[in-house]
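Below sits a lone chain in structure tokens, taken as the form predicted on its own.
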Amino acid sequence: MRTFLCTLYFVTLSLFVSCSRQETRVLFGHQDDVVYGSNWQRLADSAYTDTRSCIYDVTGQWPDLIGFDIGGIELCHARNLDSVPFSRMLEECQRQFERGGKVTLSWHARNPLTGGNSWDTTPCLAQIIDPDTDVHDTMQVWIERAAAFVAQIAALQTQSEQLIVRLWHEQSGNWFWWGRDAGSAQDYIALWQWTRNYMNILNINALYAYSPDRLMLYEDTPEGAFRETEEWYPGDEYVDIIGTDCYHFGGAEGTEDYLRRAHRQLNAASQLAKEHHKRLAFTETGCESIRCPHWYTEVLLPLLREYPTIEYVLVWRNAWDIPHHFFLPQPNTAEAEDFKTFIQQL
């Protein structure tokens, strides 16, 4: 009887092991998956009766998450800034949702003082947020639209919780119109919050993710990574998700230096995330061209194993008419059997 009750004690703890882990395991996720890869794409406005994806092509299984950008939709523009028609988007949403995955959407808006690229780091984001301004109007037309196919997205999906927005990532960076050095903080939550309250008016169904980059406003230590975090954090009322985008530069010799970055980014968020009651996650990673042996399992699982409240990650995309800018492996290689291995053991 002792025998027969430790055997089934056992069994019975590891089938609570192995639910918990199934429940706790961390998404994974591409950018624009679906719709093309590394010598293959998939952008005709026509319908494609099947779908292709990177993710599958190396697995055998459809991806977790998908990301989107609706850069261009501002505009009215067919296509977003990487020539996917938005069409296609909604298309391959609808598929994703179907299967139970998750989309997250991104926004790299044009700068509405000048019509520039995203890039286009022309100060306007004080002007933006003036009421009293034509680049005001400009701003207002254009969430107005962002939020219109983003509640087209929203009414596809088949379960709660499959789409995440990420509004105006990366600001703690320079790069973007709406980055660091383009305005204050206080300019910078009034956009989000602004952004926020339109797509509550259109009733979106969807977790909003405020995602920081490089943290270099303050001191290079945790205390000053985490003031960064909170002092523009957009704050609780409009925030559901806090992550971060970190990337690994430099091949193997880049490793130390972003592990030392990843760490400071997500100690920061993660901090933030549990003071303030809200999910965490790696909101974007990657590392372009796989420049460093075993990247997923010895570079980026180590990783996530320190932060288990982690939801999901997302890696960025495989350009088809950019021959080295992939962040995905390419089967039959030796880097496939590498991500295989850590798809098994998320």
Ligand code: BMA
Given for the second form:
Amino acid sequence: MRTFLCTLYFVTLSLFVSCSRQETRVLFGHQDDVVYGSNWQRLADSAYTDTRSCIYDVTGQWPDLIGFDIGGIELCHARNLDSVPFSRMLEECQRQFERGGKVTLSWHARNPLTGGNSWDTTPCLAQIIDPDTDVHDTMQVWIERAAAFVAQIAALQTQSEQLIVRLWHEQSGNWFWWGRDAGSAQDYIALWQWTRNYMNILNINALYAYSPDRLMLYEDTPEGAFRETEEWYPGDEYVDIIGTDCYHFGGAEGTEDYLRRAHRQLNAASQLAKEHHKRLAFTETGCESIRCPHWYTEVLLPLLREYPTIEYVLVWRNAWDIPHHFFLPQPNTAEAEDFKTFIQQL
Ligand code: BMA
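Having seen the form predicted on its own, could you now give me the structure of the form predicted together with ligand BMA?
The complete assembly is shown below, putting the previous chain first.
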């Protein structure tokens, strides 16, 4: 009897431990995971009867999280900036939600002053938020179009908290027109709040994420990194998730630099999240072409372990038409084996 009770106790305990581990596991996401991958694409407008997924091809499991970008919706384009039809995005969001998964959206919007792309850094932020300008009117229409599409996606959710909207990402860099060099923190925050307020008008049911990238504005100390993260923070009423974007450049020689930047940014994000009672995420990362063969288990996994409150991590896309532009391993490679081990240990 005693042995039986002991066995029962340990079985119950281990079940409890494994269940609670599953619930708190870091979710893993991949940009455009189900619309194309290295060497394949499903970018036709017509509906596909089944789903193919880069993550499934490697692990046999559906993605926890899929990233999509709505850049191009502001001009009523049928496809986003990477040729993904918005109709396909809706189709795959519905399937992802029905499987119980999550979706995170970003928006590489055009420059409303010049019509150039997101990387056209012609200054426009001050004009955008000035209600007496034409650019302001343009932006209002663009926000309405983006919000209407996001509302369509939000309505497909089958459970709570399946949709994350990541607005005006990587503002701490100087590569987007809403970036650090484009205007003041106040102007950036005004744009963020305006966008979010309009989404609220449409009653969009979503979580909103703020995600700076590299932090170079102030001194190279934890205080300098925190100051920059905090200065552009859109505010407690507007943000649910605080994250950061950070990439590994090159191969093994880039590891030290990646870890230094990632710690700098994640420390600042986690401190801000803690102080403001917000959730924490690693909103974008990756090592292009996975030039470190054990990148997932030896670089990313130990990094994630140091931030136990991170809820999800997303790696960028496997472009079907740019051979070296991939962040998730191809099936049947040594890197794929490493990735499977990573997913099991996450
Ligand atoms: C970048 C690259 C580009 C792409 C853009 C938006 O990081 O992947 O090729 O157009 O993101 O998805």
